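In the form predicted on its own, a lone chain appears below as C-alpha cells.
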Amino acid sequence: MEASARSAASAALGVSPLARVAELMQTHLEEVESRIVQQAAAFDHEIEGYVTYSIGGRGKRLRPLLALLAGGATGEITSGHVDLAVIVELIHVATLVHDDIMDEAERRRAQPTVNARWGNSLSVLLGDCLFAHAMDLAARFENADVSRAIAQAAREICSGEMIQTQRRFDLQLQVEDYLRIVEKKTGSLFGAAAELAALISEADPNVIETFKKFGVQIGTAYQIYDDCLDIAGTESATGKTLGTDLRKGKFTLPVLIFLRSASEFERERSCQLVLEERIEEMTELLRAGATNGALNESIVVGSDMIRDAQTMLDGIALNSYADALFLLCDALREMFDRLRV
C-alpha cells in the first residue's frame, strides 16, 4: 500500500495516528522507559540525583519510538532494539542539557532546566556524563558497526550545534545552510535510530540504507517543526522556554524565508528587532503576509519533507510496525498543521 493510501486508511478510522501508534507500542515503550530510569543507578551515588532529574521529565520519546518501529518493520523487536532506544534517548537528553545552557533556557518539560537549578558548570558536566554513558552502552553491542554509527551521530550533532552557534546573527546564512545544520544536529540521530534498528534486525543493506535516509528526513523535518514551535507555540502548552532562537540570533527557517524576500529596509528593521530582543514584534513579522507568511511557508516545507519520507517506505514489506511508521509520519504532519496561522 502506498503512503497516500495508508494515510487515507488512517484518517478513515477516525482515530488519531499518534494514539494508534502509542497503543501498538505501549508495552515496548514502557520497557524502554523503565530501562531509561534504571540508568541513573550506573552513576556514582553523589550524582545519581542529577541524572534522575535530567532523564525524569518524560518527553515525546520520538527517537526511541522510531528505533522500535524500525526494528519491528524489519524483523522482531528484540532486547537489542530496546538497548538502542535507550541509547538514542540518552544522547538526546544530553544534547538538551547542553542546549539549555547555551540558550539560557529556564523551563524544559514543564520543570526548571538543569542549568536553572544547579548552574552551568554542573550542567555541562552532566551532559558530558550522559554522552559518555550512552557511548559505553553502545560499545556493548557485539557488532562494532553499531557503536561506530552512534559515535558518528554524536559527532554530527555536536558539529551541527557548533556551526549554528558560529553563524549566529549571520545575514549571509541561506536556507541550504540551515538545512545542512539541522540535518546534522537532529536528522543524524533520527537516522542512526532507524538505520541501526534495521541493522540489528539483520535487514538487507539496501533496506538499512533506506531506513537511514527515512530517519534523517523525518528528523530534519521535526527540527523544522521545533523551530516553528519556538515562534508559534506558547510556553504554557509546550512546557519549555520559547523564543530562544531569536534571542540568541539563531536564524531558523521562518526567519530565513522572510529575509530571502524582504526589502533592505525590512532586513535592517528585523535585525534591529532581534538585537533589541523585541521578540514579539519579530514574531508578528514572521506570521504576517498577504496570503502566506514565512511561518506558514516553513510549515509547508516541513510537512512536505515528512510526506516525501513516507514515500521512501513504499517498497517495505507490510506489517503492523511498518504501518505504524506511516502513522507516526501522519501524526507529525498533524503537529505541523496545528501551527498554521
The other form holds:
There are 2 protein chains.
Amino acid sequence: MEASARSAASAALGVSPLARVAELMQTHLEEVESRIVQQAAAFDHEIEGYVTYSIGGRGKRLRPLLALLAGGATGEITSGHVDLAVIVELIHVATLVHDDIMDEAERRRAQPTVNARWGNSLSVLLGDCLFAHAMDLAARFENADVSRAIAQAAREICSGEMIQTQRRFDLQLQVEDYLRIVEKKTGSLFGAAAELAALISEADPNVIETFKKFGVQIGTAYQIYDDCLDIAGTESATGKTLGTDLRKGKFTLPVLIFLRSASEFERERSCQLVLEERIEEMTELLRAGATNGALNESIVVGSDMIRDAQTMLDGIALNSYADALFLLCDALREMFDRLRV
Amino acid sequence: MEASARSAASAALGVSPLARVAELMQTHLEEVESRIVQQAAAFDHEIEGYVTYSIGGRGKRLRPLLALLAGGATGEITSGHVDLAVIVELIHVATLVHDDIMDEAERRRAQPTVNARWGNSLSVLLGDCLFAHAMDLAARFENADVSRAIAQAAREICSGEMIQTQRRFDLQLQVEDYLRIVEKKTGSLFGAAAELAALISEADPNVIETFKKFGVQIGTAYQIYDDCLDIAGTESATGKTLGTDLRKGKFTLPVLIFLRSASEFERERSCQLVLEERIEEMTELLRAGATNGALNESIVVGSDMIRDAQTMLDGIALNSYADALFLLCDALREMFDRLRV
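Please move on to the form predicted together with another copy of the chain, as the form predicted on its own is already shown.
Shown next: the complete complex, the earlier chain at its head.
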C-alpha cells in the first residue's frame, strides 16, 4: 500500500492510531514489560529497589515499540527482538536518570525523580549501572554488531547532549545546529532500535540501512515534539516539570525559529527574559498570539519529518507490522497536531 | 621461581621494582599512551577537548600495565592487549570523572577536575561518553566475552559505589562490608583486565580464572592503599584533594578497624567529629599515636592481600612478564610500606 492510501485507510476507521498499534502489540509489549521488571533482579539486593523505581515508571515505551514493529516488519518477532526492546529502553532510562540530575527536575511521569528522592550521587551511579547492564545484555548477542551499534548510539546521545550543554544561552545557535543535536541525542537510539531489529531479522543490508534512517528520522521528530511540549504543554497533562529547556538556556526549535524572524526589539526582550530567568513570561510570549508562528512552524517541521519517514517504508515491507509502524507514525503526527495553538 | 625466591632476587638488585617494571614495559606503555590520546579524535570536534583533558592527566596507568603484563605472561603482547589496556583505562577515567562530581573534588592529578572546570552537567555527560566509547572499543573484538566482561565489571564498579553511597555515615558498617564494596568498585576492573588479557592470549580456562582472581585481589588491595592514602598522605605529594572519604561519610578500612576496637569514649568522639564535619581533627586522630594501630593494621591487610596474590602466580607462568607482574606486586607492597606511621 502507498503511504497516502495507508493514511486514508487508517483515518477511515476512526480509531486512534496509537490505540490500534498498542492493541496489536499488546502481548509483545507485556513480555517486554515483564522482562524489564526482571532486570532489577540482576543487581545486588541493596540496589534492586532503586533499579525497580527507575524502570517502573511505565513510560511510553516508544523505543521498544519501534524495535518490535521493525522486527515484525522484517520477519518474525523473536526473543532477540524482545531483548533488543529491553536494551534500548534501559539505555533510555539511564539517560533520563542523568538528564534529571542536569535539569534539576523534580518530577518525571508524575513521580519524584531519582535525584529528587535520593540525591545526585546516587542518581549518577544508578544511571551508570543501568547503562552498564544494558551493555551487558547487548553483549549476550552472538553478533557483536548489536553491542557496537548500542555503544555508538549511547556515545551519540551523550555527545549530542554535551554539545547542547556547551551551547546553552548561545544566541548564535542556528536551526541546523539544533537539528544536528537532536538527531544525535534522540535520533541515534531510535535509529539503533530500528536498525538492529532488522539486523536480528537477518534482513538485507539495504533494508537494515533504510530502517536505521527511518528510526533516526522518527526519533529526531519525536525530540522536536518533546521540545514543543516543554513550551506548549501543561504539567498536569504531562506529569513532568515543564519549561526546563528555557530555564537551562537550551534554545529549542520554536525558540530558534522565533528568534530567527523576530524584530530587534523582540530579540532583546526575549534574551532579557531568558537571562533573568523569567521563564514563565518567555513561555507565555512563545505561546501567545504574536509568536504562534514559531511554535506552529516547529510542529510542521516535525510532522513533515515523520511523513517523510513514512514514505521510506513504501515497498520495503508489506505485513501487519509494517502497517502498524505506519500507524505509529500517524499517532506521532496526531500528537503534534494536538500541540497546535 | 617460587614467590619468596623471586622477591629476594628483586630486593637483591636494589632497584625500585616499579622503575624496573616501567622500564621493561616502556615501549608497550607508550603505545597505550598514544592510542589513548588518539581516542579523542573519535568524538565530535566540539567535545574532543574535554575528552583530551580528562584522559591526558597521565595517571599511573596501573590497569593498562596489568593488562599488558598479564598478556605477556600468558603469551605474546598483541595489538588486542593494547586495545584492552586502552579500554580498561577509559572505563577507569570515566568512573573518575563521575567520582569527582560526587566527591565535589577540586583537584585530580594536580589539575582542576572536570567538574571544577566545566561543571557537573558536562562531567556527567563526559563520563557517559567515555564509558560508551570504551564499550564501543570492546565490541570491536570478535569474541563477545570481552564486551560482556567489561560491561559486567562496569556494573560491579557502580554497584559497589552505590552500596558505599547508601551506607555513608552508617556506624553499623563492618570490615567485611567494606571489603565486599572495594572488591566490587575496584577489584572488578583489575580482575577484568587480567582475565581478558589471558583470554586474548587464548590461555587455558583455569589460567584465565586464576588471572581474574589475581586481578581482583590486586585491585582490592590497591583500593585499600588508596583509602589509607586519603588519611595518611599529603596533598602536595598526591596532587589530589584528601580527606574526601571522611568528609563524605565513607568509612574506610582504617576507620572501621579503629572503631571496631575503640573505647566507647573514642567511638563517640569520632562520630561527633565526622558528623560535625571536623575532618581534619578526625584525620589527625587517625594519624596520631593512639590510633596508629588501625592504620598500620589496614596496611598489613592490603599488603598481605598482595602477597597472597603473588603466590597465585607460582607455577602459572614462567617468563619475564610473569616476573614483572611479580615485581609490580612488590612495588605495590612498597607503596604500602611508605604509608606506615
